[in-house]
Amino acid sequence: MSTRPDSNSSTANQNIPNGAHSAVGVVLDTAYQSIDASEWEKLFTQARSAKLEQFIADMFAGKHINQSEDRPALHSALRNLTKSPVLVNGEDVMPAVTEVWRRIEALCNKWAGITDVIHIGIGGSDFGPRLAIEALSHVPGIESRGMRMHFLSNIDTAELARILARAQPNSTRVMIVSKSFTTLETMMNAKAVVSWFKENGCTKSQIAHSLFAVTANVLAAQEFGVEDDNIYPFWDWVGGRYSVWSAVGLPIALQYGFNTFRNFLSGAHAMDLHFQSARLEENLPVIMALTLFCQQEKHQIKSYAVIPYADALDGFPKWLQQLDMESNGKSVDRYGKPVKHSSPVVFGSAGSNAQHSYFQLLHQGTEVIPIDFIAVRKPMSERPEALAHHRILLSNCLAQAQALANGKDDANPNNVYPGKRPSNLLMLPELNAFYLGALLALYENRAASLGVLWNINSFDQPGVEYGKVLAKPIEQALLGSQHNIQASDSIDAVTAARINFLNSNQ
């Protein structure tokens, strides 16, 4: 049997392009990758040599694949709607996960009269739910509970002021999302919102009733003033950037109803089942990982773009930046040895807006930059002009991929398109909660597959900590009481000069 990914017999009778592949209704077309059959065979051989199949089995079995932190990476359990047992150190975690589902549904059912929800979190506690809320708001006819959902992540008070100017304190609820309940930006913003409640005459009991927490540090949440019934668990086997499937995704259920949240989990679970069971040659996350891996080998690429031709997915590249670059942006492998490849820089935005921004570089720049195009077959609107607009949107998506792949000769060098710019095309039947969940899980599983190919631990992020440590003495120096900061072990000469300049203007 051919090892080309279009050889999947399960999709042979579907009306999909030659060279494409399908799972759970999502179609992946790799025709413009310029990878021939012999190259595919070598790529799948490399994947097997890297023991990718064993890794997939180990990940879903709860093995401690996060070696540096000696823990599993079991975000898939959070969307395991079949409730089949998932063991962590011999204990089935599904009863606890199921209990969280029950509590989320109960909360959805009893909320009434709430005008505003302020979700406070940063990084993985923010990108996922923010993306889902924005994307699903475009679904025609979706249930909406009429609440304003605000996301507060930045320590910059401009974001805080904008949200508090709109929210109504007596009918506002606050979600504080922090695994440790010590994240600096999150806790400072939470304290500021509590102060806002007090400034508006809310009593201590009213404030406590308005606060909710998603955390692994229950004691800290209690000490902050969150009632026990309002604390939702977070487990150490869930990484922040993989956490939208947990109670971190509460805004999805609160805004659009629990059934929508369940459909979101269902799409991700369906993609997980495919990732677990499909042969590598038929496995969408694996095939996507191998296309990127192949282009690194061929062209030494340093970046890639993701362009969703759907305005609803404009936030998807931001979510993907954290997933890919925080997971796999590393220079050493699992054993501390230098790696040949790791995560490229990820960028992107919604098409066709992106065409009027940086596509000049994609077509005629000096670097080869692979692209993932994402298209949705159904329009995201019920406007009378929706079909006509959508045809133009899709035609632009297909045309850009063709132009990038084939290029164009011209007597005028300025008008030459070199071509041979690789791309994938992902096609969703429509954009709803199920397919949004499937899309996110597809990329999560792709990131894990890439980690195996590069021999990188995709589930830790030590590189984000050092700057946080250095920020503490710098903050103290910026209090302004000193105007002649000198270089020290924690503050170098350049930073000392910058502090002195900032303090001199206070």
The other form holds:
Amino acid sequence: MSTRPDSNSSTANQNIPNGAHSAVGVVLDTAYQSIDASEWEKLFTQARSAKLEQFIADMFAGKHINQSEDRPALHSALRNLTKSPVLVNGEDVMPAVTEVWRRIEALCNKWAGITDVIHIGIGGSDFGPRLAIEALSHVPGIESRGMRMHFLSNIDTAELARILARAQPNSTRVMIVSKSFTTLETMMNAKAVVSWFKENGCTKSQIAHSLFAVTANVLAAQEFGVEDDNIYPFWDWVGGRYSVWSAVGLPIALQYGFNTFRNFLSGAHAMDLHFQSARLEENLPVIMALTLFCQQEKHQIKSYAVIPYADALDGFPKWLQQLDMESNGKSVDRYGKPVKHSSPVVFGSAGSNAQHSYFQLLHQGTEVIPIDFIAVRKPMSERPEALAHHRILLSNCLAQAQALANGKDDANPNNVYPGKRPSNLLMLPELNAFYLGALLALYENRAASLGVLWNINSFDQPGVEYGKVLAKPIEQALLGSQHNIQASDSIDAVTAARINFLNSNQ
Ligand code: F6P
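To complete the pair, please output the form predicted together with 6-O-phosphono-beta-D-fructofuranose (F6P); the form predicted alone was given just before.
What follows is the entire complex, opening with the chain shown before.
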């Protein structure tokens, strides 16, 4: 077992495990990381030489930390409930942010008679609200309008068909959510839903009334036919994967009420304040980043797992995959030089289900895969069995961490557990909008900290563009049903043969 960064007296008061840390009620226990005191000291020194403290200050101050796109990364302003000025190129953005909150609240107040909301968006315009809607639906006693909240992201029409078969055209509202308002999947799905309204006899003005847009490209939304009053803007200084705090999170407010949305922002804001003000030695996002950084140096790890012992958070690893891998899955640093390390592969799903899937490999596989266990102290239902089940759930979580850390010897090699498999344990007091917000912001700030340790720009995503460019000529060939495509500059021989096969079998 390891020592941890400075145990502080404020945390000792809360009966939290010795050496664990807490911020805004979230407790982080790194005991099973096997990092000793001198290693911790070295890690904090490394973080300081990477100028992490300066970076944090620059990020919140609106400096252009996203160098390649020459802009700030200011999603923190979207949850800045204290409304303290946040300057982008000398201008305070808080009045514009506050105005969007006012409009969201006004919309919630007049929202009536709606049976279905179709939220069309992909990637960062989908994962966050999808996770929040699902997670909060499990909160015992939460107020909910109980609308059918459909998330339409994939271009595959299976999802579209399933949703349209259930939605009622006259009482459906459609949110077209896209920072760029050019994303292929989103625009094609939006057009398909407009056609569905028409097929169902809705008039032009009914359709216009039913369409909403959340975007940083207001002009494109207007051109699409969304009425000005139904367009909720956000800004180029908000990365798509960091956008759930903007009007992208509108479904949260519409389904659970504006106060719940505000609590969600408030949990994230509280975590931001902690990230900005706590010493590195007590700073949860930083400590979490350093545990991964350290294990990567020690074990050359290629992947890590996140296992929330809460069914409500089953979607959390999906949200996190985009956050971590789109932010930090890169081979070159801020200056274009090759990096030694960057984001490992992230995977995970809810425990205890996960134990019956890939935990065999986590315990006995050849690779060391660090794990973040997430536990929620309160049960997630009001069933009479809730407490008993919850204790079993938590005991499984604790047992897995212990088995992974300590291992077990046996005369039979098949039954040997090597141990020394590091993990963190994050404990939330309960799962509600506040702690969900705090959890997401914790991981966002952890990703930014890792970016600094690896010297990576965590706020661009150039690697997603090339495939989109190559899809264009392939799309033309498939749409044209050609089956004698020859290899060319844009389509190589392998892909040409595949196109010919797919077209010949239609
Ligand atoms: O393909 C990557 C990406 O650009 C993500 O970064 C983004 O979250 C997603 O596409 C959707 O983009 P948009 O919100 O502009 O539709």
